[in-house]
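Just one chain follows, in the form predicted alone, and it is written as structure tokens.
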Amino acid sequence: MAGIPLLKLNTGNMMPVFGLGTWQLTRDTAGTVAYALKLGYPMIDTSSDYGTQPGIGRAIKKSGVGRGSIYIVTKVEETDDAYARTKSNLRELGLEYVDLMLIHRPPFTAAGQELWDGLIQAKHEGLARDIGVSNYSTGLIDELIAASDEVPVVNQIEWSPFGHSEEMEKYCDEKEIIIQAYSPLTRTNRLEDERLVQIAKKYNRTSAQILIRWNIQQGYVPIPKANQRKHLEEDIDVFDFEISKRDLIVLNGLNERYSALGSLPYA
């Protein structure tokens, strides 16, 4: 991971502060990922209900970086026995473990503590390195933690200048749990933003590249999705620049709780 900072979780373990996100990049999803590996990319995220866990374990085979060079990510749906789905995520990846396990999404009538647990005792044999959830509220992760004194490294949530909660960064902030940011590009939806571009022009980027840089200097953990090379090669090129105080006031500003998905579930 040589190049790309780290954070550090409340377990102590270190996570590289960027990575690339494979949801709907099932076409080549060997080949993308292999280029991601090449370019220097860190960590991959990947679910069981994304298809592309096979390709991403094909990749890391073929591309001869070390496994402890590349943090994975993968998740346990709420209808799955979480245990028993993260070994078979495993046997897809073709891995002996993964860096970090979460809960996709909570299930409809509760916080799902039979999944936490499940991710629990996966974490303790050795399975998952650390554990979290994904688009979960305060509430939720409140009720996981009452249950079993485990507190998630990540919650893993839309988060974008455009949509993300005050609240959330708060709570976050005082339990000690990364933000880590799907869709941070707004799946394309806001580049054109005049805002946007006019701060990116001041800098002489890209929109997506702001985009990306407003939430490491935050301490959010963008994973932005590519499938082609030159957004790949854009999207981490985004540690040679700072963007200034005054311009992420006025990033920050832009918020209108906006989703990609028609609103913020953890919102």
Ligand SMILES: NC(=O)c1ccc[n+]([C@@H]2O[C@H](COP(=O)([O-])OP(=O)(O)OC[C@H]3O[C@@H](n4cnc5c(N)ncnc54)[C@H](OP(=O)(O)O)[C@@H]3O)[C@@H](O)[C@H]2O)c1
Second form
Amino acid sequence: MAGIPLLKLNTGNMMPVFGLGTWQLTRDTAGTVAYALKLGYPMIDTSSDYGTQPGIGRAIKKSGVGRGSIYIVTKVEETDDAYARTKSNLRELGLEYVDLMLIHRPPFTAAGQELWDGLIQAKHEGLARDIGVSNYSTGLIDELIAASDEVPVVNQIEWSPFGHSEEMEKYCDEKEIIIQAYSPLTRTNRLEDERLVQIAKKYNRTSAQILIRWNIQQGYVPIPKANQRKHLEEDIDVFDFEISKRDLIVLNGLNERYSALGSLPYA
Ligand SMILES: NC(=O)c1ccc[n+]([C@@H]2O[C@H](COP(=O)([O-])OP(=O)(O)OC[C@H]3O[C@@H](n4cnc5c(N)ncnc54)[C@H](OP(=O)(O)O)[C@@H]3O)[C@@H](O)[C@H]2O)c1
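Let's see the other form, the form predicted together with the ligand, since the form predicted alone is already up.
Shown next: the complete complex, the earlier chain at its head.
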């Protein structure tokens, strides 16, 4: 993971501060991921329901990138047997272990203790180095912790200047849970926002780069998705400039609890 900084999880393990999302990265998954690996993308996010695991596995194998140099995140669904799904995810990816396994979303009526227990077992057996959650509210995370004493390392949630939550940020700070930011580019819906465009111009960068950098500088971990090579190149080209504190405050002020997916499930 040369060049891209790492951050420490509450287990002591390290995770890159930035990665590639792969939802709907199905046009040529293996080819796109191979190109991303060549550019130095240090982390890939997938899920059992994205259909991208086999292509990611092929790209990793072909790339010659050492297993220790690429960080893989995947997920189990709320109706799964989490332990069994972990094993089938590994088969699809062609890997012995993943770095991070998440519960994709909480089940409809509860925190998903059974799912969590399945992931704890998978972790104890070395199938996942770390485990975490996605789309969880603070209350639901509390429930998991109370029943298991196992604190998730990550809550993967929709997170951008246009949609974030101070309460979630404070909670995650206290529990040393990293916020992994999905749809960090608002699925492009807010890239033309005039206030964002003005800040991007000031730094001679694009709106997408400002959104990615806003996350990284505040300790959130963005996983933008890009099919197009020029987007892949642009999204990783964010490690040679710094948004000022004042502009970070302006960007934080754009919060309107916006969600590209419909609603923020944690807010
Ligand atoms: N845990 C969950 O429930 C959950 C939910 C949603 C997403 N996720 C994860 O988060 C990842 C990212 O979220 P997302 O895919 O929803 O949305 P996103 O990353 O906010 O946006 C993706 C869109 O942005 C475009 N794009 C990428 N780079 C760009 C650039 N530099 N300039 C202009 N446009 C650019 C992409 O275009 P092209 O593809 O044409 O290049 C694509 O249309 C997903 O792929 C998935 O891995 C997780």
